[in-house]
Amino acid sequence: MVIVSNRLPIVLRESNGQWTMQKGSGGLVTALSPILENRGGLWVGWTGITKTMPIGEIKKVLDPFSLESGFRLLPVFLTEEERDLFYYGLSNEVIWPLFHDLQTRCRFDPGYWDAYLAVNRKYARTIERHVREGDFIWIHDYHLIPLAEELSRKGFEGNLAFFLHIPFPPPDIFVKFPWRKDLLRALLHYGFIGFQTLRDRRNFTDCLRVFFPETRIEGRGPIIRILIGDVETRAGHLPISVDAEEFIRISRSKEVTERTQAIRNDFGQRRLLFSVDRLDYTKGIPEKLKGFRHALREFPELKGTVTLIQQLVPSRETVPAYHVLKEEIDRLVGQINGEFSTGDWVPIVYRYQPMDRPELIAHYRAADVGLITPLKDGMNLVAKEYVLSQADNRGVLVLSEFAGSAMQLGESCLLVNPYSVKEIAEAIVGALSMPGEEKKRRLRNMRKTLRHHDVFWWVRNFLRASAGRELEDFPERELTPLSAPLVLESKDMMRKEEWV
């Protein structure tokens, strides 16, 4: 199995000339690491740095992770210009906001598209040199949509599948993308395209019908066939998830049980709301804070009795839009705490730092309410993690109706419009006043769904739908060695060696 994503599942840092590495975070890493740890394979992706490292240095940093995890990391290196135009540019200043219905945040720079294609060609070169006949290549997310087309141009005929982790926009939003038909054509080079929800798949086929009127769709179930002239592909909606049993196990461990009690002791008799969000304007963090402020203003009985723990995970700190967002969040927290704090009570405990898994699960378990209100999200695995961590059956999930996970959990959680401070405030009060038996019933229903539709269900069904294969068809194998350096032509036609 060959996984290809924009980033490797690690974070590299340099200090005093020495490189260190830690495991990455995020939904993709959370979902796929257990699979590759179990079956072995390759993970291809960018290192996250713009410095080309000699092979000896790469092996010294990456090999310990590969040996421990059971799968090989295969790095791709980007220059500063490629990073700026491909990653910060088209990927995160155009596709990311547009696909989240935030087109006013887009910057349609013509140079971005050329860089986007060029970097995808670099990924294609790496894949072509390291895969073997019979390998299953699973490409992930919006950064690498053109990758199948670039591989096909090189004569590659292997099995290629794609999964989009973010939402796919409706035609009236997608039409604003300057390279709209090119992007759709690129997607049609995959044998199978996976989406998070039925809504996303329907938006995709609606866009195809707008720009390719000859499009024919066959089937009405989870998997459909798409026919355009002599092009045929299939598409399905398969919600990603987490390792449900692992979260349940950790939440009941002695370490987490003791830490959960310590968290509750720190806040005495106060009820706890917990939110954990990556720093991103799609997560609706200012809107959530305003909703909490509205609750404190409209329901005086909450004052002094409830605390919101807002955990904010740093992300893209060098991007101006994220820096502005961070300043807005800081300001709102300060205003709310300034307005309502008393001598022994602060309404918002605000932390700007990562949190390891046991600590995170302890906070999930300690919280009376999980407050998860993105403006739009492909899935949002935090909602699922919160539900699975409720070992005491005491929590209530308040979830944005625009999160993909609302499609699975909506009947048993409290759905809100994240743009409505009134709905957020009323949901907080409703969650805090919900009878214990109702909480248990709702949590049981959601856990049943998530235990059945866990990350292994997602992978198994994706493999069946895209390749007609089972997870057991990928036996464990020894780690694949990194290949020798490839001699490339530099821009000024000087010969040089690069690891790609």
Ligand code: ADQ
Contents of the next structure:
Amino acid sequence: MVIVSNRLPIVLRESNGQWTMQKGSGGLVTALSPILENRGGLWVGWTGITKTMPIGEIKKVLDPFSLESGFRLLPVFLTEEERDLFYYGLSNEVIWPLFHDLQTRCRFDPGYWDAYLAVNRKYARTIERHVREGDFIWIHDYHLIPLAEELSRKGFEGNLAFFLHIPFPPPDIFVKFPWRKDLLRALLHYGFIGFQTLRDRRNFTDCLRVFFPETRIEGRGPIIRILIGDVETRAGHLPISVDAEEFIRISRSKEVTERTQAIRNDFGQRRLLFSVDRLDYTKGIPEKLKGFRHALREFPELKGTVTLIQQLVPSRETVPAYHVLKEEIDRLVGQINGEFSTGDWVPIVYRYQPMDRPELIAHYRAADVGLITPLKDGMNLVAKEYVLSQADNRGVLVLSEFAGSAMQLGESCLLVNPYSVKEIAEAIVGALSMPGEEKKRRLRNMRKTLRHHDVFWWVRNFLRASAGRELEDFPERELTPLSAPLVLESKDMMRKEEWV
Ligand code: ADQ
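Next up, the form predicted in complex with adenosine-5'-diphosphate-glucose (ADQ), please; the one we just looked at was the form predicted alone.
Once more the chain from above appears, this time first in line as the rest of the complex follows.
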């Protein structure tokens, strides 16, 4: 089992010439660890840095992770230029905004595409030396769409599967991508393509029909066959999730119970709305703040009785568009607090700082309303985490109809169009006045769905659909010695003893 993602599941830091590594805490690591552990698994990805690092040093830093997690990390190194053109450029200035329907935010720099392909070739070169026939390669997300094609070019004939974590746009948006046909062709090199929702899979097949009119689709269930000339692939929609039982357990723990109580004590009788978003323009943060402002203006009974806690998780801080967004949010929060604050009440408590997991779950549990209104989102795990953390059965989820998670939770949460301040305001009032029994019923329904379709369900079903294999079919085998020297890519090295 080989997992390939843009980033390795670790964070590397340098201080005074000393490198340290912190294990990533994302859901993907939790979900995939069981299939990699003790099965000789390998995770390939970029280290996230562009600095030169001696081999001895990188091994010293990565080996403890392997020892602890039971699988090996294979690093890909990018130069500054590659990072700028491949990662910040094509991935995050073109595909990311376009696939979230935000075409006016795209920068179609002609140099980006070649760099995108070149970095995918680099990944292919790194992987090629470490895989053998029978290996299953599972590639993640929009940064690495051309990887299957690059691996095939190198003669790899094994099973290649892909999961897209972000939405797939409809044809009238996709058509704006200057390398549109190349990208579709690249996707067709996978034996299986997984999407988050039916909406995304449909958009994909609609695009295929536009650019390859001979496209034939067979089947109507969760997995379909796609035939174009002599090319055949399969596609499915499999919503990603979180470790549901873990959220339920942690939310009921003594530590979280105490922290929840402390949060509630801080706000007294006031009702709490809670939002946590990665700082990103797709998350609809200014639109949500304007919706809250509209609620305060239109429904005076909210003044002094409701507080919105807006937690922002820093992200892509060096990209100018994210700076501008941060400034816009800062300004809006200041404006709203300036307009409505009184001697003992501030409407928005705004935080741009890290929050540890128990504190995050305590906030979910303490909040009367989870306000999650992305302009478009592949899935949105925060919505699921909020529901699973309702140990007191009292929260109401207000969710954007354009989040992938709305497909699963839409019947039991309050759906809003994130572009409508009026809808957001009315949903806030509706959530705050919802009877207790109704809240319980809605939470019960959503929890049932999420307990069944948790992240382990997602992994199992992805493996079944893409490889026709059960988790148990991946042989437990003795680990390749964890500290065995990684095979070095001399072509990718500036000097023998250093990786760049
Ligand atoms: P993201 O856009 O990052 O993911 P999301 O799905 O909401 O969005 O996941 C955010 C994660 O960050 C959640 O698991 C949350 O718990 C975590 N988090 C929240 N606050 C944090 C904090 N203070 N510190 C650290 N972590 C925090 C992309 C797509 C989504 C898709 C996921 C998974 O954009 O649509 O759901 O991948 O496929």
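Take the two forms, superpose them, and find the largest set of C-alpha atoms that agree within 1.5 Å; that set is the rigid core. Positions refer to the first chain, counted from 1. Nothing here was measured: the structure is a model prediction, and the numbers come from that model.
**Q** Aligned on the rigid core, do the two forms place the Cα of Y386 2 Å or more apart, comparing between the two forms?
**A** No, because once the rigid core is superposed, the C-alpha of Y386 moves less than 2 Å between the two forms.
**Q** After fitting the rigid core, is the C-alpha of T449 off by 2 Å or more between the two forms?
**A** No, the C-alpha position differs by under 2 Å between the two forms.
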